[in-house]
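One chain comes next, on its own, written as structure tokens: the form predicted alone.
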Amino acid sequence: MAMDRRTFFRSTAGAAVAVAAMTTIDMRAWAQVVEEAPVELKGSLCNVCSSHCGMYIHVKNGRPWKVTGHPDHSRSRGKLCPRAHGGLYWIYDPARAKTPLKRVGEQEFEQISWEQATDEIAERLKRVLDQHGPQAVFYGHNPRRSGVVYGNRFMHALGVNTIQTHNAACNTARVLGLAHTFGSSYNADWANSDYLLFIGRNMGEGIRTSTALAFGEAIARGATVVCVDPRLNESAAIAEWVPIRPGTDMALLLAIANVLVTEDLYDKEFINTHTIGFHRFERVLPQYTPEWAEELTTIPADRIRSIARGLAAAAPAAAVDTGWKGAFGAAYANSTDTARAVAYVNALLGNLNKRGGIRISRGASLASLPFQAPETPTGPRGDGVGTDYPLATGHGLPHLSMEKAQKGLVKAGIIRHHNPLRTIPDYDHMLAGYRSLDLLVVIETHMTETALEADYILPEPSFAEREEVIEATGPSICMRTKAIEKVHPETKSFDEIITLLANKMGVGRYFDFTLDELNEALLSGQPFSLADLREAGSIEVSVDQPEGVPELNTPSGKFEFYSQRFADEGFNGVAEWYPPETGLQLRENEFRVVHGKQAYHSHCATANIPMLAQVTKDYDTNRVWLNAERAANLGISDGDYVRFTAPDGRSGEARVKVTERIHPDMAFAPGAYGNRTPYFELSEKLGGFNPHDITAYRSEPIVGHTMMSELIVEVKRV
């Protein structure tokens, strides 16, 4: 039977049987019992954004009352964010997917079994795997730890390889930009420096709480925190804001980079004794003069200097915050460059492992599983990953696996807690991807973008639901807990479904072990129990923290301003400037789309939550931002609808909220708008235009990340 989202189910005789009992009950005794009834408090993580912070799930009468932060928790530190209380609406959420289910046409489903729908989605994929190989096979998550543990050891022992994750449209070339210089991705010991430098980076928004708590612990203790942004957000509002033209970050990291060298402000102890390639990078920087930064960046020569100098000052307990993704996660084709110009004004700082400056620091660690595992695969991956983009990282590039899907390459792909149709730009281009697989296998809380792409959809409980493989996150051991029975008693979740779909695939072997054990495992040798723990929710532990610079994770065990790896595939072994591949010159009518977070919203997810919805009503903040000046000049005002025009002449419509607070060159969009599922009803009322709609598929060369900032348009007012 076709499944329709408005078809309700009644039972008149389950409705008699109500109406009966109501004669019989002492109602006011009843509400009595109920409003009485003791509330329990369920350890547990939440599941609204990637973060995964600790949580306490206050349960009363088997029904989840509220939420509050967990103390133990190394990402929560007792304080949740608007969305973790937004998110509990999801376990009733009328979107929810909740039984097995098959395509039977567009967007058409029919309620299957779990014996069926395994059955099936096990010959299909053996089809491929016989006829194509492991290489045309791909899995795609939100990488946390259920879904890498047991999602890639499923696709170990099929012998897949292309393992994908949201990198690519997030934090792909910090990642490896960093990790090229660093030899990892360090943050910043926000709480205890006194001169901070972000780049694209907005703690109010893009919310840990724990980070965000450090972020006011610098303004309140004095420090000096300049944010450097196209738009006047909300870390910039109580700090200091730099506008900057979009696109030409590296242009000033350089250009102070050039400042802290040319008047000796920098560490050179730390530059002799700990880096490699110095000479190389001193070579090219006397062309990066703040006179000429200011040129592309618009901000004033003596501010790029007024900040060099305030760093060099501070040091070492000061840093250029890594940040995340903003300016340099996956936005420009200059952002991996861009990453190591991040890293080598902190390097002159001298601040590596340094109090206030850029911190090493360990985490808590688990136990390896003494469970049979297969061997790591090693050969091709369908997504381009070590030939098309030999330096990209093992998170993967799903846009360049839906390209080789259009061609025939990649033909079956299974994707949990993750909405690439909806996250990654040019949906045209996704979707078309999508659409040329022999089998999609989406596993998901809910019907969205891509789930209505899949061949199969398979439920999973909601995070409040289920248990999963516990975590280490920073000094926090934790593990969401189970704190209510399931509302759809057909789902299961991840864990089953991948023991089940390895059984029928005959690679059950490798899953011969229960949750339970799997976690017990993983704890051993900790001075606690599973039992301990899943009553605790999260358990802090002790970790020796590491002392002075240790040999870093680089070829040469050294910080490098030169990394031979980048110039063996033919580039620059520096990082020197270039500008974004759609350049800097605009027309009069010519704006570049950004698109960024807002604290109550998680991406494209929770849209259709409806006190999340409602902040987004009251305060109107779907609107794309332009800058007052240029929107007078062509005739715009507050309010007014207007359309985006990309130069494939894909548009959209947007109403506009006409600020001063954005640079004259960009247009911001907030990225929580735009939902395209007909389950998320309130979203649709919502409305509001996600540049991912218009945005052409395009591919950085470096690390091959998505470029999501690379998008010209034209604006015209409707």
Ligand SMILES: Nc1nc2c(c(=O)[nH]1)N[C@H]1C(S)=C(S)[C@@H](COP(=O)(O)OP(=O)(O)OC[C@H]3O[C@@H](n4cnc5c(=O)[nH]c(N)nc54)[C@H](O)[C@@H]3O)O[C@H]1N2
Contents of the next structure:
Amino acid sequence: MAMDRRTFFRSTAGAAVAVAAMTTIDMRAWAQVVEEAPVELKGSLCNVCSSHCGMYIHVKNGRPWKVTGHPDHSRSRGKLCPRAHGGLYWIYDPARAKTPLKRVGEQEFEQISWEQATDEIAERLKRVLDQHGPQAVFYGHNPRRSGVVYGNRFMHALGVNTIQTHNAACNTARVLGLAHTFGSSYNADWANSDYLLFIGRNMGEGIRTSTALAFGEAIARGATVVCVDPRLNESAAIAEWVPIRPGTDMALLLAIANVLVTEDLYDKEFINTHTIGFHRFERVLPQYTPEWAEELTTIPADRIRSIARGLAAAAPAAAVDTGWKGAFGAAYANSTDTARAVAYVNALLGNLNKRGGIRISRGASLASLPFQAPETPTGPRGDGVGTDYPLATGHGLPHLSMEKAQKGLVKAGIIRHHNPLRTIPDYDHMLAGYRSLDLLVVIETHMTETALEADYILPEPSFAEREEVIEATGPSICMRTKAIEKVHPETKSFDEIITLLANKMGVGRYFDFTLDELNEALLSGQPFSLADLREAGSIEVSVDQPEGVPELNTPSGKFEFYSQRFADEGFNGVAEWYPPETGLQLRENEFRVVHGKQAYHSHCATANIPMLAQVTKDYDTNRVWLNAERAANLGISDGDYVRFTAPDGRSGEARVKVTERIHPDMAFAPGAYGNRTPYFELSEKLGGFNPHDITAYRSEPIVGHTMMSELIVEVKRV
Ligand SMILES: Nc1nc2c(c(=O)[nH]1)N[C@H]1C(S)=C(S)[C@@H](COP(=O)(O)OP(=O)(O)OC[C@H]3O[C@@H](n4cnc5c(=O)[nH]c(N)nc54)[C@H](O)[C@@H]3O)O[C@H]1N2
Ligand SMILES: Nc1nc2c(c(=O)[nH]1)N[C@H]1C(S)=C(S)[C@@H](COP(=O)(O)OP(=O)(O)OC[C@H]3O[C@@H](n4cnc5c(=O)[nH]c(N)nc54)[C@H](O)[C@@H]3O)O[C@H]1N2
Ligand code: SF4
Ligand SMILES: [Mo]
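Counterpart to the form predicted alone, namely the form predicted together with the named molecule:
Full assembly next; the chain just shown is listed first.
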């Protein structure tokens, strides 16, 4: 409406009336509702990353008011990271999946009923199982307790054993490398260590609340803390930073081992009693001198010696942290053997299960379920685990499934709480895979990239709106209680969805219990009831911790310098140096692209949360880092746009942060940006680069991980 003088006066007169009305509001009453209304503390678990820190949701007038860390939860210890606060936004996010949806065109959906959705899914899933067998079906999820208890049970009931998690794009190499040496992925005893060596692990930004706290405490206590990282990350900034050429950590570790052995600084007692294969390791070791490693890593030989001697002097209260994702989780062709080399140095320090060393810790356990369970299928999996990749784990290989989908071997999948189309390298490869399927069902809270490729989107209530299967985390037994009523009445929680689907698939007998009955069964034997737990949110129980070095979960029962299983599969029996698949030589305009964490974002799931996106905006942090001198040589200045071109010709654009804080070889992309779902409007406005758009589909030969950092690009100013 065009506004002339008259209407203008009329509307301002109206505004004056509104102001007058407002001043007549009873401010006392208003304050009462807002400030003095009773607050109820509901026990919950944060859901913004898989650490599931225990927390309270403070509920006022039926709405979440704020969150605080649960003091009796081993992962939060009374504190939360910034993402937990941002996570409350998820509840009211317009980008949520709100009703069951059926695909009617490319990224086009129609609203349908649960009855129709589950009828049609069951019919189509049965057809795939009948025609192609259970190997043609996969289930991809975030493997926390609800997902496992309901999801795995459902899959097993259908004969499906291809169950996958995000690990192939997170920590598969680390987990496998540690499993084939220590027998399990134990953590360092950060709180009590006198010397901690972190290899591509950023405790202050790749956060789990309790470990970030332990990191700070170690520094405050005066422990020597060394962060080996191509980048001066926020943790290295308060510790000792040792810059390294990306992809060469194994060389550093082998050289540290070389110093420990040649200078006779290792624990012979431990080596003789608890390990096998040391003499084979000793035979390959002489070549790995600090001078040899200096060439590869760019770390001065004397610095390598000083690290080795520092570790030895503090041993056994010293440890090489066993990492998570950064340097050897799923990064390079040599990541699995790098993880073994991390274990080797720890074994030489004789720190296994010693105070301040590598800790074997037992957690609380829950009772096994008394309900009729389906048999675990034993046939071959549909993603090559156990066949193409004999040493791979049950966490599976989603990128391989998508290759098999393109070949017509994999036909249907159910994905829950996981967004692999955005978090696994090679967007085009994953997309082509999903588009080859006969049926894709995505169970989500949000309209994510993966959800938009589904034939059916099944919406879940957010973490605050549902009760869930209880969890045991460290010594804490905890649960998510329902803090508020559902915002979208048509959403259903995972247990309800699976029970519905199971009935339609004719395997309802395996789900003949309520969530309460299930939770009560899990608590059997505990000195408290489900009602007590619901009231408390989290309860710490006492757990006996093993002392000394027990029999390890390896074929020999001992720490394995030499792995017969590796040798039998044609890999190195003893971990020996080899470079990343993409090599270490870079041309003048080439960089290795690596992505990583920022404290205020999770994976590719939070760039649409206003308060977290604002941090990015205020500090201009979604730029890709480039080394100052190399940028200058290419005529690139801080804030410029550059184009990254991969060897296969695919390319992407990003603004750059030009800094001294990064190794000349590396381009560092903060990992949370570059969403491709139009529902994440804020993220879209924020912009940013996701390297997976141009990273080639690859599988590491030993355990099949995605080799996320095997990406070398040409960089050019645009
Ligand atoms: N804020 C936040 N915290 C999180 C998460 C999150 O998304 N956001 N996710 C959680 C999960 S699932 C995980 S797996 C962890 C990951 O936690 P981290 O593994 O600590 O996280 P990253 O940032 O991937 O990597 C850590 C560091 O490795 C460095 N790095 C990269 N390549 C190399 C290399 O070749 N050699 C060396 N020495 N260093 C290298 C990077 O520069 C980075 O600073 O974080 C957990 N906590
Ligand atoms: N670009 C990039 N890639 C990465 C990483 C990165 O930081 N950047 N990190 C790597 C690492 S370390 C990991 S562990 C993986 C993680 O890989 P993903 O698990 O795929 O990562 P997220 O982006 O956290 O996806 C979790 C999804 O769960 C949904 N969700 C949240 N709560 C619920 C719920 O209650 N119910 C349901 N059904 N869904 C829910 C969210 O909307 C989100 O889409 O990604 C890896 N790949
Ligand atoms: S580390 Fe942060 S985001 Fe992850 S569960 Fe804990 S509080 Fe939530
Ligand atoms: Mo991860």
